[in-house]
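Consider the single chain below, provided in structure tokens and representing the form predicted on its own.
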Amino acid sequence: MKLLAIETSCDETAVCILEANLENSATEGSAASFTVLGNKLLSQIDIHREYGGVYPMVAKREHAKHLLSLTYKALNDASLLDEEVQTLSPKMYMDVADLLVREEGMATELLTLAETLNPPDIDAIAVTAGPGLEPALWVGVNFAKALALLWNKPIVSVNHMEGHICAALAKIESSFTQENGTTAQELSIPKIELPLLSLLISGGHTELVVSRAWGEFELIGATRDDAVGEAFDKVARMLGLPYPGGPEVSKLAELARELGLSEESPLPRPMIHEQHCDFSFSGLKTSVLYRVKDLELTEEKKQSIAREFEDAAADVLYAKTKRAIEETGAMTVALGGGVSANTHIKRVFAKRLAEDFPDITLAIPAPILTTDNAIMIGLAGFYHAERSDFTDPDVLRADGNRKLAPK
């Protein structure tokens, strides 16, 4: 099965072509192999840096500007461009124009391209439909609808967080050069021992989700205020660090550990001993604010505060995950989302899980799969496509608050 996957949930525009093969029935397990035939990603970090955060309408504009060209390049890398003059019906022109009416110039560019190409040899289109920034999501969703209409292909509506879970479970096996000179990657997702417990940590999410059957999700813990990635970014601003702040805090924290710098008094670990799996990071963030208020922030002081904040966040994340493991009997733990790239958090989980639960498998995404990308949307979309879990384009909607699982 070949899929075209589209990701536009925040400030990365991404498209990939994925070929996938299941080793058993999709209802029985996860084991599958994947080949990334084409993969294109354009980050908007430099654009949003001057604002200190992501502006939804700016993100939407940039997605609309680049999505078609990235799709063309991904199809070209996958050798799926078949040039031939096509005759489109007047109704097709009108329907595509209606779908892309809010994306200036996009309909004209897409229709002009469609007039010169046969529909590519793909089986389905997978697109992120939420959660995320709704204006940004709509660009990808409407573009996917237009492609589905032009090419007569089914659509898979993908939950962004399910994509992060699949990214954590995926293993990069090898790379090879295709006949056209482009590079392809081989990935696999092994058979996962269930229950699977996923800790999803990013700028917008901090939640624990358990899967007792493959492809099914139950929310057992979530943040009651700030997400952990949001707390990292806010602390970065308090310390005068540039956007994106999370990696900058981590750099200072690692330097403090190397230099042996630490705070004289610890920061709080909110709700760490409470008998549930929910999180809270607002109080931790506020404690940093009080600590830096009216304080001369030397470089050494920034480093020690960054270390103590990161230590506190990692302690809370692990403590809640440990409680969730004890409640669910999880045999596999996956870390997903942008914050899963944090060196210290990965180190804490690897060390403490090995000590506390030596029989549990820890899955952490490869660096290229931690940030938002289209590969993870293709991975998640594949399992749905195998079950013919397609979405009627007429009812497909972008949902910025889309939930992965009930609690």
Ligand code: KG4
Second form
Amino acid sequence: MKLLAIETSCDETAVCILEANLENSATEGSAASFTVLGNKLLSQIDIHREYGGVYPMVAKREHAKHLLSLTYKALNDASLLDEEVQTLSPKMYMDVADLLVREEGMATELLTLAETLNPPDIDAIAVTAGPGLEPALWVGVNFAKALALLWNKPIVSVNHMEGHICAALAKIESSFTQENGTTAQELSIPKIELPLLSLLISGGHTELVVSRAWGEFELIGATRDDAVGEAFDKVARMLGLPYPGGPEVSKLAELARELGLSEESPLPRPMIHEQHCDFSFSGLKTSVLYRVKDLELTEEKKQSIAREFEDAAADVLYAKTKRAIEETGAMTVALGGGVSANTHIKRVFAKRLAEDFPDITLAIPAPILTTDNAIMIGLAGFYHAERSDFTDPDVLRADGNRKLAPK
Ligand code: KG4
Ligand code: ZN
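Can you give me the structure for the form predicted together with the ligand, which would complement the form predicted on its own we have just seen?
Next comes the full complex, and the chain you just saw is listed first.
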């Protein structure tokens, strides 16, 4: 099966073409192999850095500006562009123009392209429908609807967090040069030993989700205030570091460890001993605020605060995950979302899990799959497409608060 996958939930515009093959039946398990035939990603980070954060309307504008050309390039890399003059019906022109009425210039560009191409040899279009920034999500969703209409393909509506889970479970096997000279990657997802516990940590999420059956999700813990990535970003701002703050805080913290710098008094580990799997990061963030207030922030001080903050965040994340493993009997633990790029958090999980639960498999995303990308949307979308779990384009909506699982 070949899928075109689209991701526009936040500040990355991403498109990929994924060829996928199931090794069992999708209802029985996860084992599948994948070839990434084309993959294009454009990060808006340089634009958002100037504003110190992601503005949804700026993100939306940038997605609309680039999505079509990235799609064209991904299809080209996958050798799926088949040029032939097309006659589109007047209704098609009207419907596509209607769908893309809010995406400036996109309808004209897309229709002009569609007049010259045969529908590509893909089986379905997978698109992130949430959670994320709603105006940004809508660009991808409306574009997917327009493609589905033009090319008569079904749509898979993908939950972004399910994408992060699949990214953690995927292994990059190898890469090879295609006939047209572009590089393709081979990926696989093994058969996952259940229950699977996923710790989803990003700018908008801090959640523990258990899958007792493949493709089913139950929320067993979530942040009651800030997401951990948000706390990283806010602490970064307090320390005078640029956006996005997570990697910057992490760099300083690693430096502090190398130099042996540490804080004299610890920061709090909120809710660490409470008898549930929920999180809270706003108290930790506020403690950093009090600590830096009225202080001359030397480089050393910044480094030691960053270290203590990161230690506190990692301790809480691990303690709650440990509790969740004990509650669920999880055999696989997956870390997903942007914060799972954090070196210290990865190290803490690898070390403590091996000590506390030597039989558990830890799945961490490869660096290129850690931050938002379209491959993960294709991976998650594939399992839905396999089950013919398609969404009627007429009812498909972007949903900024879409949940993976009800509480
Ligand atoms: O999943 P993601 O790319 O986008 C969202 O869906 O939110 O996650 C972005 C978040 C940001 O808060 C960013 O600061 C954080 O992930 N992040 C990190 C690191 N890399 C990214 N946080 C801590 N350490 C990192 N190395
Ligand atoms: Zn994400």
